[in-house]
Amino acid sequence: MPLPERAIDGVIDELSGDHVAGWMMDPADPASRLAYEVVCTQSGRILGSGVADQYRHHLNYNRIGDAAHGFHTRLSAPPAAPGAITVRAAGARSGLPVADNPRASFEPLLHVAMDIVDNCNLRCPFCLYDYAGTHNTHFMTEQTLARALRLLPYVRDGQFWFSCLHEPTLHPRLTSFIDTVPREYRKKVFYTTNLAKRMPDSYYTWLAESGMYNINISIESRDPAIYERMRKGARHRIFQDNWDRLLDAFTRAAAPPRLRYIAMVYKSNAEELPGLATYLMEERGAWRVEFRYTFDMPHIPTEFRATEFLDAADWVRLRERLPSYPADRLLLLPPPAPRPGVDAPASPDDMAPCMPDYYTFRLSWDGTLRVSGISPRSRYGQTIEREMLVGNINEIADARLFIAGLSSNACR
């Protein structure tokens, strides 16, 4: 009689004609990585392998492990169909389950994160960028524009940004080139304003029926006074004006575009959050509510660090406050606490750039082109970056063809 195999956790998320990917972990030994095989049900074919010890974004999230036993793999031939394939650890008969609605795209990129102009109407003390220089707005071209959206197809949705460091409603042509994106492709958009500028009615119309997968809006207070000194160069009354005609707009429209509210926490604010939550969750129609902890910047005031920023208790009895809504809808993101092996001095071994088909890349006004991997020792809440290469989009030929070159540089 043969013995009973031992049982794995894990699932099948991610299964189209180029690629296979999922996690896989043993919940008696969850220190461990499966190795895992990749098999043609009809033939018994090993189409690919590997080490499930892939760092996971959800399997943080969820508490599995480190996070660290995702697996990702090129397959080798195309499978004949979604069932036509099955993944098993290293010498198990039985294959892991597929995800009811598994991804069905190769999407290698995690996210485009772009600006398309490299200055901001405000000046917030805490900001991770540093203003001090900047003393002109430059925009984003046509050209340009055209160059970068021929990598939407390669991202996931909601993952194609318009905005990241910067404000967008700075560029004249804001809504023109969200036009320009096909209408397939809008739900793979969004971008992050502070609502600071006064806009007119028609900008909200057209935002509320842009088919963008959401709008990141940035709110640190419902205080006036609170919410001027973090928002320096706003006025309260003109941000309240614009949120009013903004979720005006949005219930009036079919489907508009998610509204995600992030609010940077500080000593000033962090005993109006839990309120906060519930106003923006249960009368501002938040899809998804965040509260983040600030990058220590060297350029952030000595004095503002020295009084704002929480310490870890304050950061506990934050989430022992906070409205019980679900993990995915409000999120609590505080500075990720030091972990073994994590924060050691890193080796040669180390610094390789990153696992293959994970990668994030950073597009500035100019089309500057900075590629990222993500590093095999990222674990837990910290995702490690490893810049591969600076470039230009504006000088790829062929958007398919550099994408299928990285992999040739990510090594382990």
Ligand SMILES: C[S@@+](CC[C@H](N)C(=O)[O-])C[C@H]1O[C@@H](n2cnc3c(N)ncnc32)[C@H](O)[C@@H]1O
Given for the second form:
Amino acid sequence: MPLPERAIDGVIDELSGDHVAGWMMDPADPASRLAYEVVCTQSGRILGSGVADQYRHHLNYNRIGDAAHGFHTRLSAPPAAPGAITVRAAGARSGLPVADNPRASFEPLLHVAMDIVDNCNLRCPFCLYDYAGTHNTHFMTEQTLARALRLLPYVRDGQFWFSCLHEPTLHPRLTSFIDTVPREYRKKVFYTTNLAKRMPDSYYTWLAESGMYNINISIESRDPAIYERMRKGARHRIFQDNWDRLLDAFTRAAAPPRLRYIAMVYKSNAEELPGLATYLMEERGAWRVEFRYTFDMPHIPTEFRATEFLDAADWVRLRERLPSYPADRLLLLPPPAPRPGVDAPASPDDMAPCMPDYYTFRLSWDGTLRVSGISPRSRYGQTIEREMLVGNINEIADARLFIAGLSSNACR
Ligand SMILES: C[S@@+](CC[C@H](N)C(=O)[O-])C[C@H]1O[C@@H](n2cnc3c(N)ncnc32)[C@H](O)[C@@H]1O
Ligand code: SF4
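Switch from the form predicted alone to the form predicted together with the named molecule and print that structure.
What follows is the whole complex; the chain from before opens it.
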């Protein structure tokens, strides 16, 4: 009688005509990395092989080992029939299960973080961006946008950003820019707004019908004084009026974008946040609520840091007081706790080839493009990104060839 096979955890979560990806781990030995082979279930041919050692952010999120158990293989030949593929640990008889809705297209861009302007109407003291030298606003042109939108097929749902560092509602053609996105790709698109610029009713009606995946709204407090201190330059009554009209338009729409609220966490608003979470969920249509620590930047005023940043005990207290919602609906993001030996800065040797077919793109208003790859040394919550190249989207003749070239030239 054959010995029972050892149990392997894992799943195939991407399966297209030319690639397969997923993760596998030996639950009895999570520190080991499993060798795997990709097999055509009809012909028995081996179509790929490797070691499941790639970092996956979602494995960290779900606390699976140290999160470095992913695999990704371009098939050496198409399978005998569509989907006739299995992936098994080397030497095993049975293959991994396939996820309920495996990604069926080749989407190697984890996100495209684009800004269509380079300025903001506000000057929040905690802002990531140092606006000290900014006195003018530049706007992305239609031509640059058209060139950027060629990346849409290669990015995942909800991961084509129309704003990253700046305020998208400053662009006078924001709505026509979104309208340029083909309907079938609208679910890939979102932007984050401070909702502090007065906008006409027609904007909210358009937004509700836009077909975008989600909209992020930034709000630290319902208290006008705290709100205006945090959102420097904003008027609470204008924000509130915008918010009411947005919700009114969303209530009337058949499939409005999901609403994600982001609040930065400070001493001034920490007491209010548990109640704010419930209010946003129950009365303001929240799909997700995120309470976020400040990515510390040298230009953030020292006094603001000293008076407003929470200490470790404050974060624990806040977590204990939050209402209970599923972890993917209410996210508390405290500063990452240092993990000796894990979070040590990567040495240049560690930054050897990035993982193939997992990239992040950053695009500025003028088309400047920064491409980063993910280091295979990433572990737990630390995703190490390595800048691979800087160019301009306007100079890329063929987006598909450009992306294919990334893996063949820079990452293998
Ligand atoms: C940079 S803003 C750009 C969009 C828009 N101006 C806004 O504030 O909503 C994007 C998001 O990053 C958040 N943010 C700003 N500064 C941050 C920092 N230092 N660390 C983490 N998040 C920050 C904002 O609150 C906002 O939710
Ligand atoms: S509204 Fe957004 S971009 Fe503007 S200053 Fe505040 S955080 Fe920065």
